[in-house]
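Take a look at this single chain, the form predicted alone, given in structure tokens.
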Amino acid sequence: MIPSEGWGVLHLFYEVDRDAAERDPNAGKRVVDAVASLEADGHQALAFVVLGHKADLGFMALGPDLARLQRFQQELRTAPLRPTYSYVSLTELSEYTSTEDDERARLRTEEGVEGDELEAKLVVWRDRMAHYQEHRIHPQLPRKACIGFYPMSKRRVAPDNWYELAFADRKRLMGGHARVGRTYAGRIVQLITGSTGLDDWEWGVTLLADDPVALKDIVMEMRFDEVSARFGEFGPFYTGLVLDPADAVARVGL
């Protein structure tokens, strides 16, 4: 099952079943295995130990086949594991991505440039904009050292409804949103996916970073910016990290 656009994304959290586990001594093989099919077949896949009892293990898998990955969550539960939480969204652009006359416009009234500079300014632009929306429809996840993920939503309750005010306006608050956002570059790699009509919440949000004080970082400073703070909602928050899959088995004893 291909989507017509973007990647397929689970999140995938298990508790260990540590009777089973007793009995099967090749439990995390399996799991190590199934890890190891699914990248075979051109996927991807994070193994994380995760911190708190929310969960003890938790995977993060994407590509471009839907039913690949539902294969992948089966061959998981071959393991003496008990799922507590899944997630399930696809990669995509951002409606309010800036155009190319959003660009031109900026140009000409923030750095006054026209003609000729202005179009080679234009030819940079539109690079860095492939790259920026390849990177989002088909991501390639980096090694780091912690993993956070939470779902989330536009709110839609009066006087703060999302949804009620003008495009415009929407495009103008996320544009600052993302500015906030940007600021973190080198820290922080996030990954914002989409769900609505697919899960629960409107979208995922992965975040990955060697320091863990960067996720609470980048969170803390965005519950300031309007767009979280009159129209976020946010789900449950998960923190792992982010380990080769036979350590992250070992780790949870399987």
Contents of the next structure:
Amino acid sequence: MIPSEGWGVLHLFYEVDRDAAERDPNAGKRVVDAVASLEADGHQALAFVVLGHKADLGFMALGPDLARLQRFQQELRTAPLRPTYSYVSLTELSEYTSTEDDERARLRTEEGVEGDELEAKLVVWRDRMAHYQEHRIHPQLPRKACIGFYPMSKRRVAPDNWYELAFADRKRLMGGHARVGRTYAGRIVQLITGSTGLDDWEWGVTLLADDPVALKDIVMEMRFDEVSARFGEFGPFYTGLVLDPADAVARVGL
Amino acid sequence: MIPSEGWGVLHLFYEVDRDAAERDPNAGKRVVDAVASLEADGHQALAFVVLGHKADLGFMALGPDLARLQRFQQELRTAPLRPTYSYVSLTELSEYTSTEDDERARLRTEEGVEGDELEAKLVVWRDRMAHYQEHRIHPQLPRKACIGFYPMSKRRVAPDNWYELAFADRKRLMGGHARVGRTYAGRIVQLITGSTGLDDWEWGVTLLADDPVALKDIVMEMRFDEVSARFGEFGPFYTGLVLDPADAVARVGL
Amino acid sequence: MIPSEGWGVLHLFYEVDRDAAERDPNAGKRVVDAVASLEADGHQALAFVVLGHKADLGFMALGPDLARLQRFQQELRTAPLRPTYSYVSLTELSEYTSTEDDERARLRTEEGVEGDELEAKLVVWRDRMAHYQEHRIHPQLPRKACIGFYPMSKRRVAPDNWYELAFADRKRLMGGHARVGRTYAGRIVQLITGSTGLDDWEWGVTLLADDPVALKDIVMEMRFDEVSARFGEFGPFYTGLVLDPADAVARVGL
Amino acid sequence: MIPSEGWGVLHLFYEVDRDAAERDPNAGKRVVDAVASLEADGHQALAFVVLGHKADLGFMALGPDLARLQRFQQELRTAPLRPTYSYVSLTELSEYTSTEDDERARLRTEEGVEGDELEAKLVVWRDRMAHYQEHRIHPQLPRKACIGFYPMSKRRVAPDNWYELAFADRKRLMGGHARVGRTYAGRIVQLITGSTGLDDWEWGVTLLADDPVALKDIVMEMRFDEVSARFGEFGPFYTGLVLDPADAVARVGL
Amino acid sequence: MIPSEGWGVLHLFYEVDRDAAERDPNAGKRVVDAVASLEADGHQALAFVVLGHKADLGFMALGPDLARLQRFQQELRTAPLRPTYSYVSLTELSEYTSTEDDERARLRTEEGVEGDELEAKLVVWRDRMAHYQEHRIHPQLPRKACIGFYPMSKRRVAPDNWYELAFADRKRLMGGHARVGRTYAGRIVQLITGSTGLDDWEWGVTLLADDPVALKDIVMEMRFDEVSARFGEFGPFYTGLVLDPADAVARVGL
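The structure above corresponds to the form predicted alone; please provide the structure of the form predicted together with a further copy of the same chain.
So here's everything in the complex, that chain up top.
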């Protein structure tokens, strides 16, 4: 089951079934093997322990084949783990990304370049953009110490109804949002995946950082951005510590 | 229990009770037999595995006899499956479908036809419409790789109260919605069933597609349509991979 | 515990505890006996199987003595049944029923009668009204094939706050609602019971019909009525197939 | 743990764990003993069976020592009872009670008394008020056949934001509310306890009556009062039949 | 996992698994040891029994290392305790704290001081502020008899959208809030920790007091403050009695 564009993404959260775990001393190894096997099949998975009682253990799994991701999910179901939450999405491009025309206009008006210089700058821009788009649609997850995950939607209630705004207004608002995001470059890797029609919110947001303070700061700062202040609706927030799968299962007693 | 119009529809979602499943090696076969028996009795059923933890396994069952559907539901209850969600509805015609008068007016004003040519076009239209209506009230489910399901209602809160709009306004709004739907012809089969007074939302929406991106695209595009933007309220979204019943139960460890 | 006016009403919903049921082959008979014993004590009970996973089995029990109804509930608790939902209410008169003055005025202005003719018509009206009121406060449940149940409240949020309307406005609005209801005479038996202060919504609505389409049609049609469109808030909807108690328990594997 | 003013109040709701109860034939006696022991320590407790499936059994326990109330709660946790709901509050005076100045003004303007007569009336008023306040802060629960309990808050959403009203407006609104309450004197004993900062709503309301119709009537009548119509937000409603503890446990199979 | 600023904070709530506890006579000791070990590693923990059925037992644990806090959480997971709720946050400074410029202006306009006197007062102020900030970011929890905990967010819905206010307005509003808080100095110790992006609300509020009436009074009084009245959204409230860990586990039957 290969989507025509983008990869499938599963965020999977579990609590350990302690009684079953005691009777199943190989459970941890089976979980680690399931992750390794998924990765051997050309997919990726992050393992993390979760702070607080929403879950003990979490996985973010992604890759080209939804059927393979379902098989991973099913393999974890045979471990002494009780599902507590999950999220289903697909990687996707943003419809508000700058176009070449936007960039050409910006170069002319903001940087005052024309002619060959303009074209040369556009070649560089195209390359950077292709790289950015490729990362968004086929991301390579970096290994950071912390993970944050939350789903979100845009508000559809008067007087702040995102879906009644004109495209140009939405693009302008999202541009401000992206500017805040860029100030966290280096501190935060952010991956936004699409779930409209697939799960209960419209997007899933995954934040990876070495410092948990960065997870808090970026969400708080963006909350003052008009697009979040007026239009953001947020689901549950999960915070985890990313570990090697073998360490993660050991830390939760598998 | 045969409704005076339309067929009964049950969307049934389950998680596997792993301990019970281990003690019941014939459970998968019993589930497959239950589906086969339902179909032998003139009803239909789709089996699918569900992505994420809302369910492991799902069925969409429909047909003329509510008592037969309840028997199917009860047969599944004897398998090592724990119900996680369900939805009850009836197939129904839309009250906003174009009438013959609408079509005659449209032919005159938009296509400029009159007299015999007009009548000939109406004969074709009547036939196409009868076929469309028959499909809606007695659908034959095609086999696609993916299924999406969600229930929805129309908003009843000021200032966007669907039930205070005049019929003509509602018909116009639904017409725009239908136009978006038609652009997905071939990519998406959509079945809207009525559940007002029967279950917690007013309609159930089933989407069948070979490409999961289509499930995401159609729901997102419709969200910008005025009728969804101002009046759509959505329940939980389920996404599954449709399989032969025997494959589906095997994929979830039955 | 006999209320000073009206009967107690319990809507009770259960799922079967399959493991316990297997160890308890007489459970079905005990449930049937509990119903028979309740009815022998001058109360009524309907048994039904529920479509979808909100419940497997349901009962609507009513009669003069709340303590006897609690005993019935307790007897069912000894069966292998897990409660999934319930609703507590009392039968009651509507405060918006036409008064004799309303009817006299109506006869004069709409039918143009006066004097003896007017008085004769009022005698008939009084009799019909007494019968209607008696049915509402001491209902005899007819046996229909389907049952629908949902609780509801009137909205108390600006700008549509039912409890800030004048009595005359509420009476007029409820009159329109009743007119829709009367067009379903013969297709639907409706019983509205009061639960303000007793359970989480203000009323319980029980619909009995031989055709499930009628359950859907009446609720949808009323939704366009101003009193529902602006002021109706609805809880969960349950749909069941009414059966003899022995058939009902057999259908759910007891 | 003695609060500086008022008594602690616990509303505790349970369902019977039937399997555990069968293995524990002395459970009922232990529950009865726990109640007797609490009362021997200078606290009070009402036992009641609950209508519907929100709970089988409930207790309202109150008295000076929160640590003693926690011990009572813990003793019930050793019975085969599964907690289903609870509410934590403290008895408190109303901040909107008439002051002596209010009463003096009222006597002058409404009753036209002055001088010694006024002072004599104020002596009587002070005595009645002290008695009322003492009952509110150190209530002696009467034994009535029925109990109703629900938590509530005042709305804090524009345009009906209680916490933005001036004190005088709130006092006037609460006065109207109290007038409705007084018309139920004799039919209903009402105890309002404070839970702001202690549990999820701002107040707990306990209604005791011999006639369940009175529970329904008072809540419905108050709902039309401006203070409820515009500012009341209500939590779940519980309805029970008050019994001797030994009868209550027997009625639920302990 | 050491945050770049502030300490990690876990609020952990549990109910006792009675059956497992009976088979595990050393469970209480293990819990007490887990607390002692956490404190030996330079972290703090408060243990408390909870009033009502939201939990039996609770812990507030805080300190520099999130990985160490996760290990504490995991050690409690091996006790016969079922998690019922939790909250994840970080200690943080308030962004609305007075700056030195604010204080200098205040000293000039309100106290009329200048020159050396002004500078001397600022030295004292800087010292007091540093102490306050240090307490907020690295708090030493005092031992009080009662604990209250609730999470909260600022409203983001028109017309009361905190995140659309200018910084100066937010600072003024928070100043009024702080003034109410200061009137409870001595009666209440309050610790506000940040959870935006980490858990479902924006802040966690922990109140410690010897008198439970103080928990109720401060929350009620603040509710009339404009910042709460218009912008406060509150999650669940937990109330507990703080005890030595050994006493706490004994009080809940471990």
